[in-house]
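Given next, in structure tokens, is a single chain: the form predicted alone.
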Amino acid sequence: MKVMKTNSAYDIAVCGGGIAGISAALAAAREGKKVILFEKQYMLGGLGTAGLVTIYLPLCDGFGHQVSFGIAEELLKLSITYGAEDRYPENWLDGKGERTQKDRRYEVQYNAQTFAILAEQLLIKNGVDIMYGSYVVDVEMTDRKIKSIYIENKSGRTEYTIRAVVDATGDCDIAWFSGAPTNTFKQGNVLAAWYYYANENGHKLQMLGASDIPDDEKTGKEEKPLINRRFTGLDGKELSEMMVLSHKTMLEHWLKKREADPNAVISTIATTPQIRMTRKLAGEYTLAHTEEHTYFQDSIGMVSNWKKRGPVYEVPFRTLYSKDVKNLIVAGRCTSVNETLWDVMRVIPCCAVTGQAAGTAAAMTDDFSTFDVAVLQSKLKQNGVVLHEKDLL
């Protein structure tokens, strides 16, 4: 296959349009590097725009207390510029009423489309390149190092030579490419179908098909599964059944909701698949659901537990990235946790926070494994960023 050399010099390659990706491009480039950011949808987002998870899970700890900070604060209120969809907390957003445990979680349902175009507009402002219907299929190594990724698109194959590369993928993809070491979702997914649906009432979303829950938290009394079928997400046959048995299953479930709601049609139906977990970075540190109020002197950020109130996690740097390869660092639910706090960790906030961290290091180096956490730490308290849950007020 003919291969074609950009001329464009980029610091960082950003492998991911998800929450993950917009935040890492986001914070690197507002640190004056040359950034590009490739996503294999023409819409930024990923699962929590063309996936139609369009619930901005919660930034506080559920006893009053706000955890996730700096981009993941910035892109909740971006997502909800023009309004909330739902779930809109005045208690932090207006600070009307209290936040105890009885109270509302800071948390909103937004639009999917135009959370989009408005993240796209702010990387496009901070001087972000987007490559949109872009894969990453490949990368060069040398010296332990990632020296060029390859990637696919209209154009055909072009090679990108970068000094750091953030894996934002979601599936761990560069990790994978590179040799570093990962792990995969052993339980796999459930089908999901999620879509809107509008009538006289407006535009509402419908949450066919729960998120998974990991087996070792399971009581019993969780919602059946729509199929019994699981799905790794790794796989292009398998998740092109699963997309077709989606599409059957929201066709199905809506023509049996307009016979009750004749006025009931289809809005918006998902354009990725609703998959949750596939593989993630057996990095230099695992976190552990049970590290919960554990102090990490690395830490690059905090985020909470979406499931329930209490649960407070600082995320070790060391969670981010392998020493088999030196210049890449991982976002999102690619990160380093076991399979517990993977449910956890694969959401918006934690996303951003990781994003934000993540593209703040690849801006600071080439190393990550020699890297000074402490500048890192020094520059996101700077933008925003409260490190330690002991500095919570």
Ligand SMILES: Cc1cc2nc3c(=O)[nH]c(=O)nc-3n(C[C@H](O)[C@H](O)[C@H](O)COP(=O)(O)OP(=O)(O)OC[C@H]3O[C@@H](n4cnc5c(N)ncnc54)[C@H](O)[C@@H]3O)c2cc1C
Second form
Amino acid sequence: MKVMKTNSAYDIAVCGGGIAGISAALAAAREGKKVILFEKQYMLGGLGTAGLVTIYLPLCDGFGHQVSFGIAEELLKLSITYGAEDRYPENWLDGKGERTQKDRRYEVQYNAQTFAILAEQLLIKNGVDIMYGSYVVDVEMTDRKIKSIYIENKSGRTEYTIRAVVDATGDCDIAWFSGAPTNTFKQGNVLAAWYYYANENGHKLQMLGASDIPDDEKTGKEEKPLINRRFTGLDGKELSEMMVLSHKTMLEHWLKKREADPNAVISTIATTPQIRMTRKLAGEYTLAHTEEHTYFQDSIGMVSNWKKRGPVYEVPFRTLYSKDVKNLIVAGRCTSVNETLWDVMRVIPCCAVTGQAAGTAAAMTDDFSTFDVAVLQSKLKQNGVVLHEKDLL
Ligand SMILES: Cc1cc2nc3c(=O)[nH]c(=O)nc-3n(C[C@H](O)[C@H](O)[C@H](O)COP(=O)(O)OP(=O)(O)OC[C@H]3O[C@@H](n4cnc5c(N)ncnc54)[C@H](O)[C@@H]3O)c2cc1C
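Take the protein just shown as the form predicted alone and give its structure as the form predicted in complex with the named molecule.
In what comes next, the whole complex appears, and the chain from above leads the way.
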């Protein structure tokens, strides 16, 4: 295949434009670096927009303390610039009401399409070059560093030479191409079929397809999977079959709904597979669900648990890289955590927290394993991130 070489020089390639990629690209560009973002679809936001997963889960611990800050909070506010679809957190944003265990958590439901456009404008305003329709398909290595990445789009195959790479593909594709250690979701994902429908009362998110409950959290009262098949999310044929099954499920569901509500129409379907956990990095540290309230000297920020009030996790910088590939850092669903914590770390605020750290770090070094994390932490703090639970008010 003929390979074109681009004349444009970039410091950082962010691969994937979901919440993690948006956060990483924004953070790196704000540090004055030349950033290019490759996204295989034609909109930003990944599962958070094209996947119709429009609930920005909590930035707080559920006991009234905000734990995720910086770009995680900036994007939540951006997502509701023109109003929330549901779950408006007035006790956080308008200062109405208490922020206690009984009150609403700091989360919101937003409009996917508006959020995608606003995120695009934000990145462009900050100088990020966005390349849509561009699938990252391979890398070239020298001396345990990624020297070039290869993308394919309407123009064919193009090589980009870069200094540092952020893997925000959600599937750890770049780590996989470069030979960094990864692991996959053993039990596989259930089918999901979230869609929007509209009727005379407006449009509404229909959530179809339960989340996978880790074995140690099962109560016996879990929602039954839609079908008796699981998906890895890493096989082209399987993903196409999954989309077809998902569409079929939506249609059947809507036809039933229409019997009771004749005005209901399907208004939006997802344009990306609704798959939760696929492949993640086996980084220098793997954070476990049991490590709630644990102090980590190299914390890059904190996340809470969307499933229950209380737990707070400091996220060690070491969960974002492997020394096997020196200039590669991951974010979002690719972060190195154990299987139980994966179900927590994969959600939107956590993707923004890890994305901001990955992008900021990529602006500062091309060797993450020898990098002085204190320099990164000081920059993150300057940009509003609180690193440790002991520093919460
Ligand atoms: C059914 C379902 C329900 C969920 N519910 C919620 C919820 O209510 N609230 C919540 O906060 N989270 C929820 N989540 C999880 C959450 O939406 C996602 O995990 C999160 O948005 C992931 O962000 P990300 O940036 O890490 O990955 P993604 O959103 O997957 O983004 C990765 C991006 O990279 C692109 N990409 C992938 N590979 C390549 C490549 N090789 N080259 C170029 N581009 C590439 C993709 O097109 C995509 O845009 C849910 C997930 C699912 C599936």
